[in-house]
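As structure tokens, one chain now follows by itself in the form predicted alone.
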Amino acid sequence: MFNSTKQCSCKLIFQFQHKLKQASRHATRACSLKVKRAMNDPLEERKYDTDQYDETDSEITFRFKDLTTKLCDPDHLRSKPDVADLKFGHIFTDHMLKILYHKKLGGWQKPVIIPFENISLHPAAKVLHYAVELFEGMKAYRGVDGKIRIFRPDMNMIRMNGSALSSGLPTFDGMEMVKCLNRLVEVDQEWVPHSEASSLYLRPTLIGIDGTLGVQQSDSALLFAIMCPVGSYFNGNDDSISLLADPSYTRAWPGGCGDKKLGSNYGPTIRVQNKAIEKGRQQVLWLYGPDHQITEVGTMNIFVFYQNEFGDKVLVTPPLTGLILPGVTRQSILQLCEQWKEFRIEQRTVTMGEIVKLQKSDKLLEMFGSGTACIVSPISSIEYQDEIINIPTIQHPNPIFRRIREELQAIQYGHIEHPWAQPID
């Protein structure tokens, strides 16, 4: 009996130290936001809304300390594909990374990897019935000096923590995931490939896996990740891709998730993306509203390069206004520009309308498509109301779409050093 009521006590002071812990946190983080706000770089404050991620737990957490490794027995390991046959998600490597939540154990649980192997559910589990499920895509890159390399997890991770906030599940410590990444990579590292035409995709994944129907909040979670050799994401580099906009499809809408990275997000696209291959086109291009406004390009962010009434040249691309996700690419690719100083760079809404009016007084430059998948993908063509519009992307000696991909893997492979790449110790 004493022991029982020694328990409880430390229970609840061990839960009222932690409500404390957090009051004092969020006023801390309330204050130093409204100055990072008056001094960060403009494009720095637009990367995410901090205010969105003020719930995330870091305090209740798993910790790479506690992260134990089962290796594979040596005759089950599986033998690597040629860098030439690589297909997208189609191959995958020897271990994964696995973290259990329950909330009647305390939370988060000891993070282990293990042996590739099957997930079992329960039928009801969550996952399976109210797509209570997010993910992250990210890649790590073996450089010329031999180091690997995985390009700004730190960014996947707040995005990855947002997703959860909406999805009623639990949040971590970014970097303390980002350390378990690190560890599975390196216990994988030989199949990153050895050529910079490919890389090592790394998805981490977080579902709910209650096994109870109704849609709450979930008590009980698995945060996993896997990783897949990849080649090129579409056939080739300097491949363009034609797109199909059709504005009586949508992807997103004001107030709903289309800015978080969920499977739900996806899986409606599927129908849309065949009517787009039916028509002879690669992918869709997303419309929002009566006036057609541009949001996404399959699964990835767009821009548009083009020259205005003054003469100026011009980046734009579609603002984070809850339509659009926050890409890595997406921010990198502002960043590198901004840095350059050579054209200007908006962040507004861009419609069809505009789309056609630039074309038609040939000051379309270029578009195109930014993801980790792809990388940069450069778009030669729209088919919007029956008409199509050429885009003279890949016309250029010198484009922007080029120079941008090339500094990006000049990063990502270690021909520059660069914060946005640390290498794996």
The other form holds:
Protein chains: 2
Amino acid sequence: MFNSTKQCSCKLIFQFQHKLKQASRHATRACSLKVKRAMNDPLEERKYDTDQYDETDSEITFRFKDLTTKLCDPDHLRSKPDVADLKFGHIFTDHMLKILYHKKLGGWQKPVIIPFENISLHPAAKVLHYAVELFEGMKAYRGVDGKIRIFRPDMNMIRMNGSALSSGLPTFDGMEMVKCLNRLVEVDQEWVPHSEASSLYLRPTLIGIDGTLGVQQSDSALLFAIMCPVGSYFNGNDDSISLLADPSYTRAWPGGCGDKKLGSNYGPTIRVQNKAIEKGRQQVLWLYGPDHQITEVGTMNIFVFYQNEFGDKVLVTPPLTGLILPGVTRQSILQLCEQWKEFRIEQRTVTMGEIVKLQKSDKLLEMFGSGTACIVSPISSIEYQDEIINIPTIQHPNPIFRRIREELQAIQYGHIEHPWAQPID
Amino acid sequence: MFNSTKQCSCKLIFQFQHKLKQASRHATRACSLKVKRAMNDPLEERKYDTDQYDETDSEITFRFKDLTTKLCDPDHLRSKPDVADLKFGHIFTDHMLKILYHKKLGGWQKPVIIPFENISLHPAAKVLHYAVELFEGMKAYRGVDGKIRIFRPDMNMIRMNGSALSSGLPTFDGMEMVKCLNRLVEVDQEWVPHSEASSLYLRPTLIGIDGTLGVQQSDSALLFAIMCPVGSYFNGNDDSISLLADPSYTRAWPGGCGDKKLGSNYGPTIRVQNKAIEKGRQQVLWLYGPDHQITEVGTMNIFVFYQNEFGDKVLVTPPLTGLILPGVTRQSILQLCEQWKEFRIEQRTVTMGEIVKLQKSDKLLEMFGSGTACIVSPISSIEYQDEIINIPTIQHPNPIFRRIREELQAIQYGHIEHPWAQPID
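Starting from the form predicted alone above, please write out the structure of the form predicted together with a further copy of the same chain.
After this comes the whole thing, all chains and molecules, with the earlier chain placed first.
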């Protein structure tokens, strides 16, 4: 059961393998510029001078060493659900992380972990009117050795800072945030499911809270994180999904923000998602341009595995040209498959015309989505221009989507020691 | 001073000239379908059977007759600002309107007017993560006869319902909402400035409040309205604004939601607005496509007044093709100028190439933005591809932007009796 006093007195030692490079104090202050450069490579690491923060640095970042924890009254701890009944995003843990930013008060305030509670907002808060908001999705896994690991949180923090910059919201040292998140997971560690079919989903969120109307930058912000135990995002691990590809809807466009994890990329998709469900499909395959390029699936990146005209097997995924989210799982899949050296890997534009042609000539082997929520999700069919394209993804004896998922899960659940998943303490 | 008891006992008689057409009870229940049709003409009126609502109709709409009012403690009434010092959207009135929607509780709950207060949200509320949010902007004016008028609120409510449909949020009878808003204005009537340079800005807002993660429709929602006394949106009535037109940024896209008043259309624009300010420009002129079509200015529609090759004067504004917001002020300007019959009026695509050519040949007379916040805002210059295009908008002796603004203000402040601005009681 929950042992609050013991957890609270624990000292976290942050053990990520990649080292924070030392930079001059001056360079640290110019972090925003670095982030601007890093946006060219959206998952490139940012550099902070983490050892040298002092009270005057609150405009740059908050600090893990200032974190305080107020534990929930033990009588108010919630009962944990049966992992078999878990519905994505419906049940939350006992605590949350909150960090306020007020430009007028010098910037970032001290992080606090507090009992899970409602958020009180001025009714003119910019998040409620102008979608000044962004988020991340990460997962903590209980490994076979009993240790808890978060998968590649450094990459989520880099992307989160890129989203913040594009929203006029304050940036921060992502590694300080990872340490705060690790502590939050530790406080609620009994919520990390004791099951390899489940995990604890972390949702760091940054919102603009200035209580003023007018489309302007928010000088106050709230960074918070909540967590929920989750099973499979869709129903069952190998349940393949069906898609609707309707070229009359567009998710993102050049000169927009489709490569940032902003709330504004999601709300407008709900009506199209509803249309897919009305048509008996589960997710939307977002197309772009007159040639109907495939871009993303619902909230996932997309992969196509096929045989080319020379008989070579190829794994292809759309490139990071600003139209799609630079997924952490997407990048991990590309890196894994590069190590395997068993088939060609391409990041290039794929059109629906190519998909149809490959399928008709029996060269289309698999299609699958990837993302933190689902990890890897096989695709069985696409409705496109009033026709159903059947994809034989799950009909092969050893599909690569399953092998990829198993290898990622082996890392996540600690079967394999890997730098992508370090124990939190 | 504020006379709460007297206002509270007032009975509002709703006096809009346009009549609510009677429809069958069956047709009323099918209102969502009607709204879907109305979305083709975004400001087309919707029809409700307002006389026949009963308790079982809460899935269709809330009702004004169920509205209850809880007045602010008189000791807690805020002091009203000097109208000369008004900054847009910074000071709010004493009361707000709140109407909850819970699908599981049968739909719309009873409207309440309560003292202005913070909104308490579940930290997973969909509005905070996926921008499930939309709003409207309207104004109440204190007329020369002492009566208070709201300008064309019926049109805002039609657009608001269109935005709700596109967000998977519940629709409602706009005229019931107008009656509730009228009552809110009446309760806070002393906040309507006694000045023809000022007005009371109304901000109805609809947000998805389901406390669950996952990009899905929100089955709970909060419709609320707050109000703030406002002066001129920009500084001074005739202060013309300078624009940055940078084709590397795009506000909206075909197949997107650029013609809906969703929060998601605004957050991603802040970074570009900041860029304009860094360059010494006040607003962004949003371009679209390889031919650099002009679409909107910041949060305004745009008009161009010029002389064509035959010497005819023409007022042109971009068409409602889904890329721009169907502005109430935009439509009102078109209707006014059609009545004048003094120059040609066109709704068609205008490119930056045409603007440059017109300006170089001295045929470009005026450019101005239009919107509820600014009414009409003259444009003095555009920075485009490293050149400054000067627009002689305010250099004419009798510019049409000023005449349009004066005529709109004459209606708004009751100098002219007009169906667009009816007294609220």
